[in-house]
Amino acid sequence: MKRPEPVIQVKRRRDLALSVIVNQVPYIEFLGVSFDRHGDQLTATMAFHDDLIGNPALPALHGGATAAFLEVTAIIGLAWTSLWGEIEGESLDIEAVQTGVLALPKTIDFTVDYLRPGLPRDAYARARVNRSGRRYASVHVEAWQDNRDRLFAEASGHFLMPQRDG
């Protein structure tokens, strides 16, 4: 019977794959978005800074910053979900990952519902992949700030999946 892989190696492989996926989108750093990984679940955090304010009279987060936050959460979540089997099955091409050669899904359409103004504080989001095939995927994203049950925005999008070898 094969011994299970040491946890440290599993975590290292997961962290490396997530880092490569995230680093392919420079806009993520500009927005101040980071991703926390718990098993196969990702939570995105957009750390608040004054440049994200769109309406200083309220003050409220800019709608474009909110939409960008939701879209990058959807893309990274979809890429992560589509690679999960390879990451866990140890079939992920580590050399390709280390050189940063991982194609990301491309947005076909993306619709945002603004449910309430985003407050001047950190925002969190999670993506749920509704359907993912070889060519096409559908993703739903929810964003909240202080209370997971009080969303301030949500979005749905369709994505063209990258062509995979094999």
Second form
Amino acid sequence: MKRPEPVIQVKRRRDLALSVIVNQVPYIEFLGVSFDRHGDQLTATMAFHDDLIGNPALPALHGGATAAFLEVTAIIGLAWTSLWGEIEGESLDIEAVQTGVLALPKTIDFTVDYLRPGLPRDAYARARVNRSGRRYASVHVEAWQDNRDRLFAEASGHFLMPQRDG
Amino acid sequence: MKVEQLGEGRAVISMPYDTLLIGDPVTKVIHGGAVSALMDTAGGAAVVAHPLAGLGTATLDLRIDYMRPATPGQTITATAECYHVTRTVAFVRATACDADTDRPVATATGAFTVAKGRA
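I have the form predicted on its own already, so could you send the form predicted together with its partner chain?
What follows is the whole complex; the chain from before opens it.
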């Protein structure tokens, strides 16, 4: 029987694949979003900074910042989920990918529900891919701040999958 | 972002191209999230500019349809208008264009809260 791959090697491969996907997008850094990985589950964090405030009187997070955060989470979550099989099957040549870029899904439409005002602190979000076909995918995102059960925004969207190998 | 026009439930806001906003490293196209943020800003501004609405507003929901990628290097301009305003909710439509104003980059519809009216 084949011995299981050492855990360090598994983690290194997964983290490298994730960083390649995330680091190629300038807008993610601009927005101050980072991703934590546990197994195949990603949690996005939008670190609070004053530029994200929309209503200084409350103060509350800007709806645009919230929408952008959810859309970034959806796209990265979808790209990650669709590449997971290749990352695990070791068929993804990470060394080659590092020097190039990975095509990302494109947004067709995106609908955000603002459930309560965003507080001036870090926000978290997770995406769930509800359907992933060869051409189209449907993704749902939930965002919260202090309390996982009290979402401050949620969104769903449809995406066009990148066509690989022609 | 820059406010180009504001008044009577209508707002025009522009967002110049910036490499920091790139979402697709291959095509250099601006990230959809940045367009969403522009649409939300224009929508909120249109509500605040409406004579029946109060000074503040918050987005209840916003739906964006992406028609085509924005041309890299060009400023994106969003035009938002309140097409119906009640005592509590403002309904807004918005369109975003780059230099080619005949073919929108994206359209959006949203609902915004109306603070206690001035009227």
